[in-house]
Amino acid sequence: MTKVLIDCDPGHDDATAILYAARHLELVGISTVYGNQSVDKTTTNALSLSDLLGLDVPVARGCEQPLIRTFRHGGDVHGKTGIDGAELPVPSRQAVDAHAVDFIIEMAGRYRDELVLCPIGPFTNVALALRKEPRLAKWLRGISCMGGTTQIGNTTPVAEFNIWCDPEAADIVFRSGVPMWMVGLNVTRQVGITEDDIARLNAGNAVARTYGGLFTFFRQRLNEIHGLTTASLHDPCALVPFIDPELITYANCPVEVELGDGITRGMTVCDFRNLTSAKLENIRSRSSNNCHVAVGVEARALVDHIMNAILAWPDRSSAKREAATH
């Protein structure tokens, strides 16, 4: 079974990715980063979700700002807590002492050649880990991320939020030489929870109902901001290559991150050109392939697969209450 470490900023879709990974993969750790809210709040959310799901995995708190610029946490999409819409348990434990950067290095060294790292928030922790430990790039089996897009963005016309937050960090990761999979908005916006799906969740156990509440809030905010009719399941898509690779189609190509100060800052430039000559006067040559980029998805089949994982998840809090009464 594939070992995975999720680097995240929970986040409604992050919450879904954590459950989806724990259902189908060996989730060995969670690291947190700023993004959907402050790192204090995303860390609390990761710990609360671990309690909700009964997960016994270490959670490491990470970076609170990008490498260069200052990030302001508005909670525009995910709310004041970063995961509005349902009441999560108060965390019963704390994050581990190690910073997320050191935690990533430690876990990659422990599971050398086995660990897949899944950044589904800003890439700051991962970039700093690669810089701090040059051997990390050789230790990892791969990096599978939710970020970027081959089409329109959500934060700017061409930039997706996770990459836009810290383009310099994303640039370091894409240039690292680690085998990479990228699933961006061009695919993830097709994978969405509908009103009927939410009704199914609300008819389930306490865990399913919690996710029903989360998706109700998330769907409403995405409708208000972007005019979408579903709650996008962005982050779980990053796990698909190691769960059911037939559900998403990828194209291997060069990906570069725009680092300028203009309107294209944070754009993921995916070069799908088919050039037959590398020496042309007025045509930029094609760089070496560095990423498998998602270009197609069996959207409804993937939504159903994720829904089944949520609906099948046991209500461990209920089991604990029953055990306490006997």
Given for the second form:
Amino acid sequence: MTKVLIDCDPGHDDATAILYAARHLELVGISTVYGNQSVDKTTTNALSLSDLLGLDVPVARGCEQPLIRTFRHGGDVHGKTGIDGAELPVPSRQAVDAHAVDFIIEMAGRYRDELVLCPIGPFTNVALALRKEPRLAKWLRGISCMGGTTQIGNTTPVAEFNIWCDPEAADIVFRSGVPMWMVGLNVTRQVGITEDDIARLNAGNAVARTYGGLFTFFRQRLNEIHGLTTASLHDPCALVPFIDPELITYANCPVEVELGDGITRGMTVCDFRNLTSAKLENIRSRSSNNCHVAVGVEARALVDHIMNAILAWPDRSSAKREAATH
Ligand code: RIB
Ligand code: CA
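Since the structure above is the form predicted on its own, I would like to see how the form predicted together with alpha-D-ribofuranose (RIB) looks, so please show that one next.
After this comes the whole thing, all chains and molecules, with the earlier chain placed first.
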């Protein structure tokens, strides 16, 4: 079973990625980063979700700010807690002592050639880990991220939030040479939880109802801001190549990140040109940092697969209550 470490900013869709990974992969660790809310809140949310799901997975707290820029946290999309819409358990444990950057390096060294690192928030922790331990790029089996887009953005007309928050970090990661999968908004916006899906969750056990509450809030915010009618499951898409690769189609191409401060800041420029001639005067040649870029998805099949994982997740609290009464 594929070993994954999720670097995240829970986050409604991050919460779904954690469950989906724990159901189908070997989730060996969770690291947290600022993004959907402050890193204090995203760390609390990761610990609360681990309790809700009964996961005994180490959680490491990460960076509070991007490498260079200053990030102002806002609850635009995910609310004041970063995961509004449901009551989550107060965490029963703390994050590990190690900083997320050191935790990522340690786990990659422990699971050399096996570990897939899944950044689904800003890439700041991952970029610092690659800089602090140059061998990391060789130790990792791959990096599969939710980030960027081949079409329109969300934070700006052309940039997706995770990349826009820290373009310099994303640039370091895309240029690292690690085998890379990128699923962007062009695909993830198609993967949405509908009102009917929410009704099915609300008829389920306590875990399913919790996700039903989370998606109700998330779907409403996405509708108010972007006019969307479903709750986009951005982050779980990053896990698909290692769970069911038939569900998402990838094309291989170089990806470069716009580092300027203008309107295109954080744009992921995917070069799909099929240039054949090497000797060119004016035409810019392709960069060498190839990446598997998601270009198509069996959206409803993927939503159903994720829904099945949520609906089948046992309600540990009732299991604990049953155990206590016997
Ligand atoms: O743009 C979508 C991404 O930004 C997702 O990872 C979501 O959780 C937010 O972090
Ligand atoms: Ca996220």
